[in-house]
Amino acid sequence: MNLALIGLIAAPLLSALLSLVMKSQGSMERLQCVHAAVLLGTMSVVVTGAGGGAELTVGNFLRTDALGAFLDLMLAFVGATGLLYALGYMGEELIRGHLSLRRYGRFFCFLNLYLFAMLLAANLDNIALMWIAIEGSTLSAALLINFERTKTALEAGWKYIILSFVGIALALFGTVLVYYASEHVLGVRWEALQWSELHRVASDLNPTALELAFVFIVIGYGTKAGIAPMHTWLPDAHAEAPTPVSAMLSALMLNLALYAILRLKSIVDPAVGTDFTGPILLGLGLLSIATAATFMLIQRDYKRLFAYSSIEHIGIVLVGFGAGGPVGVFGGLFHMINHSLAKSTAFYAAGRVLLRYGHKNMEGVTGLLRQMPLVGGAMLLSTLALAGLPPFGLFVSEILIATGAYVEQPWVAYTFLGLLAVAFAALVYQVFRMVLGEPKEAGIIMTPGGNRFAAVSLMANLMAMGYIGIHMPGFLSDLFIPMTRIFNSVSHG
């Protein structure tokens, strides 16, 4: 039995449950600070276990392979910087007066229930309960998206409920057609709901079914993930949102359910070849890093400017996925690490941005260089990733992309990157106001202790960002090996 595993899904649900209990400010940020350290220790065991190729199980219902460990890489290192920082957030909020104490326990109780739904959705070795973990994560995000309970953010989480469960009534269709397909091969028992044996036998099942289940989850897991023409639902929830939630929705969940598709195309690609998958997930590429870029040129709102950020990275990863072969499944994947990393820092800032100034115009806001330093400088670095410039990874994820995409087809390259262009110009053009030039407004002086939160996260995030741009380390390339060799087995059809 792996303890480390179970550590690392259960210290989330354990936070939950004790964050209703605390009594003060300062027994919730001792708790918090120890969950982010166990969650970086136990990921950290994990990551290592699950190197070159080996599996972590427990019991029949969690299984860590390469794949796995990822996902859990990015959830366990942005969720404890998304902890810690929104101790400074919250606490913030909690000293001006706009929240209660017993509102701070049930937001983080809310928080660290969203984080354990989601660390169980990527280890568990089961379609279904995959599922139902899911599930889980939205009922979870829902609340915190209507967390402040004003106007806009009701509308905002009752658009994300109404169409996050029709996607996910859709993805469990397609989760029905894919047990339909493999328990006549596996039978009617358990392990025809398991990853590890649907992977075994996925080329002898079912290939109408498959393709028909494939069609059904990218639309149903693709609504949490952000796709266009899914994706109405993403401005509006990052935009109102608490924005350490904010963070999390576009660092996390957005690849959780990019995983969950990813999953299934390993099952579908030897069945029924990439032939069938990869237009699928190149078509909605284009159209997402197309429609982010147009909206992102009109945007006066700096949270929804990088909500449609969001959609634009989504993209980049299905165009890696969809038609970049090799090198693009591997530029995909080193796209969504560098992708949370990034987009998690740009809201890190913007939220210290909101509670100086109490607004979300980005007309309303110049000079953060000059007026807040750290903020305005991790605001600018983390737009210059996004926007795909070196040193950052974001620009070797989108190079490799490019590059594969042009050995398959070439017009999907030259495509890709105009459209990328248009993005690039439109987000710098926006930060560069912002972070440039001479302050307009004083705005609120904010507390020691949530500056100090705010500096821990912001630099944390800053530094892995910076590392994996210019270095790949040992315990990541020996995740990537097994990783793209899932894929890579069956990139020829």
Contents of the next structure:
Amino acid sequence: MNLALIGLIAAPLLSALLSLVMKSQGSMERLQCVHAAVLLGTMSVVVTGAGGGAELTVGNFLRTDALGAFLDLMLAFVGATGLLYALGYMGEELIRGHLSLRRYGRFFCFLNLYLFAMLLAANLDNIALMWIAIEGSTLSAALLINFERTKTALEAGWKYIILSFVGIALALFGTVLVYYASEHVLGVRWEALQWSELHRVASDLNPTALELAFVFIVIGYGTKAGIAPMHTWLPDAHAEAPTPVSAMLSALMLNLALYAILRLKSIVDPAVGTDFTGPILLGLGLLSIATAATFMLIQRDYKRLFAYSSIEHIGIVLVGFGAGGPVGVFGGLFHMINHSLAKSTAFYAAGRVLLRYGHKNMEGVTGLLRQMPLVGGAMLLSTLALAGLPPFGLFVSEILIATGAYVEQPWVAYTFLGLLAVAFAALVYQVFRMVLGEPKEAGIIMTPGGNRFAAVSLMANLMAMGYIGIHMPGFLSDLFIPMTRIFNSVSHG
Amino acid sequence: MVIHPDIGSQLVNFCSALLLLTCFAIIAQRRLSACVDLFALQSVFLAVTAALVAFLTGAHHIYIAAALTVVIKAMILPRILKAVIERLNVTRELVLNINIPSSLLVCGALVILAFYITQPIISLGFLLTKDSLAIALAIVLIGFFTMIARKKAVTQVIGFLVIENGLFLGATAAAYGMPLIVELGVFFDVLVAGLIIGIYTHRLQDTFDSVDTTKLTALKE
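The form predicted together with its partner chain is what I want next, because the block you gave corresponds to the form predicted on its own; please supply it.
To see the whole picture, the full complex is given below, headed by that same chain.
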């Protein structure tokens, strides 16, 4: 099982190096398909291994508990479908002559490095090394966002770099403060940075230092997670990045940044009490939902629309964790995985639309269901899921979070539901205009190869989304029980 | 040779204060290449502070971090930045969002804020490096402010690097240094970040014919 964990992390790195020496589109497709299969295989071993509260460890470096395995599940699954989708998307661009074979190879190299950095961050047992890995994912994302080299992509990339580098620097200051607090209990040594040790001695740590650290880390990683008011890079980056990258940013990187915040929360709560972290997360969550709902109403660009919807959903997860209690935490976690699946599906569909019409203007896109039945259908279904309609999992998690919030503070639940209604109306109104009606533009006909890859990735995501919405599979509930325990060992103390 | 702890603490504080002073000098400086020189000088002060802490505490791995600071931050990065400045021909006066006297006042206020924020946890620290955490936070905040107050892409980069220096001072002085592998990782990241920002500034120049970031206004609601 430890071997599977190492394999899971090493596979993207290896594939990144091999991507640079691929000589043709066909060989790249074979390489990435094998890579995706390895990711799925090793991930399923890791997830079963970490189920029911067990832990996988490799030396002092790697440790995968239920929360880590949960991240691995999302990263590997959406990472694998994202790779397949990227083969179709970038392959189309390659055939149209928009990019050279060399840049095609580089794209996959950067994308794999990005995946590698995120998988590493989710499994490291060291708070400072995790920072380094997250910084690594920031750096590789900076190269990916600007990949198309247009003026607007450059602008989006520059905004992303400045905001997230500053953010990540603040997160490092927070990390130093955690170390500052923990070395008094554990001494100046390696263990003082380990999550497992920090968790063990959490209640003995200096509360003031941890409060300060939490503020820095929420601002720092919160910038990466796109929490309002630090979200301003997010819509630009999502709109301008190549679409497979937008999907990975939304479905994976935001969750990874949230993961870092949640890990720290599980350390801060025993030392300070939930009364400190709860209101901060609740406030930021509600602000994010409100901001996103407002901007979704006035969007003209469908990729920006989905980007704002991501801000909304990150806000919902924060409300879940802020409200706390087993119900809120479970709701928040369940929301993370469902959002990850639904949002990547929405972006995959949006990317096909972009390839077909060559623009991102919603006004020019109508009748998707008739013109591109699979893509239009996928966009419709993922929108219904994102809007929070049954039978999808996001409905369940939103109800749970509202219940959790109601138990704590009824007004929070009312505000939350009110804001969700606005976001629901905005998203459904905008997307229905695109999928229904008569097609206006014929667009460019796409190659069957690209369509095949897109169909596989869309179907895989939709099936996974439908499956966990209707029935909670055993391996998932084996993860959820120990995860909720991580966050609720405190509330009784 | 054993140095009396009080004198050691005074020395560390003195060096940290020099770091803070160079921050003010960067804020007050109008010429871009002089800003880069001041950043290099600040990195040297940082290395001296780190070496001092290493000497006084016997934590030898900090020497390696100090040496890396000199090589990467005082030599390599300033050289990259100077090359960028030369190529872009932006040695002229800096474009300021906020004029120099008010910038200096804001920075003074930021220093007070930093001391105020860290006051409750300062007593936790080691005797030797008591006030360095506050100074480190002040440097981070001033670096932050530099990024906001200056328009040219290169000065924003300098602001970012000043933030990194502040963080390094925080880690070294307040916590007697992170484990070596962590320090190495952070250095690697800073170096790669510097390179990526360098690539971006080149592209900004090629695409917009300027590194004035106020021209980046196409994307908005």
